[in-house]
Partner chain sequence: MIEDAKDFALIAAVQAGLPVAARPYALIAEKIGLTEGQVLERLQRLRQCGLIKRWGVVVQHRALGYRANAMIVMDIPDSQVDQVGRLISRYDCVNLCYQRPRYPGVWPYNLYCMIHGKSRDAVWVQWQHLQDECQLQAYPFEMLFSARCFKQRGAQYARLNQGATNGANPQIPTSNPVAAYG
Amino acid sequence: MKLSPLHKRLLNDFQQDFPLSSAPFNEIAQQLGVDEEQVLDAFAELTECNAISRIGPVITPNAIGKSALVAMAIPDHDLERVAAVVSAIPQVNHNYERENRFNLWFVLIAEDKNRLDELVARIELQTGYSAMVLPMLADYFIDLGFELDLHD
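Taking the form predicted alone, show me the structure of that chain by itself.
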């Protein structure tokens, strides 16, 4: 998919400071000088081509419910399948590959510890692999926004 100037602005300008209002897409549209439908269509296209996976808040870990970092050691031949199983779970914040024996990492969020344990058990059952749950001992905030070089 070739990115339009609107796609590029949406990707670069709204990773942080997404409007917190009853009509955030309309607010974005006004900032960019387009109409709300164009913004909604552009976000839908970005989602369709997997440029974005979700639009939502990032809440401080364990401020609401329980969260944990989870690592799994998955053979290379099965990594894509297992990553798809994990990514299909709505309570997974993000899911990524690392170059390590534990090569699949994700953040899991649930309303309480019991639900978190249930989700880990479900992932292990569905994938056939064990998960290592790493509780948070201290939190460190890093800005996860990226300046994307989207010039043609």
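The model shown is predicted, which means the values in this text are computed figures rather than measured ones. Residue numbers count along the first chain shown, from 1. Superpose the two forms; the largest set of C-alphas matching within 1.5 Å is the rigid core. First, how it differs from the form predicted together with its partner chain.
- Core-superposed comparison between the two forms: the C-alpha position of E27 differs by no less than 2 Å.
- Core-superposed comparison between the two forms: CA of R101 displaced by less than 2 Å.
- Here V70 does not count as shifted, since its C-alpha moves by less than 2 Å between the two forms after the core is aligned.
With the form predicted alone already on screen, would you show the form predicted together with its partner chain?
Below you will find a single chain and nothing else.
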């Protein structure tokens, strides 16, 4: 999809503070000097073409429950099987292959540390490989969204 100037402003300008008011799309329309209908249509189009995944919250890590990044070193021939075992666990999200001897990286989220440890033990048992658990010790990043270069 070819992005219009309106699409680009909607993508870049409302990542940090989308209006928390009764008619937020109308508020945006007024800020940009266009009709509410145009803003609604443009957001629908951006959603349709997957340019945005949602308008909503990014939750601070570990503010709810306990999460950890987990890495595993899996032989290539066994990677798909292990990845499938891991992905099938509801508490897993962001399961990626990365180019490294530790080639499987995923995030686990559980109620608390005990439950997290249980899940890791279950994964090790089911897959036959050990897991390196890497909980966050400090978060340095202030999330202001992602500045897109939309010039090309």
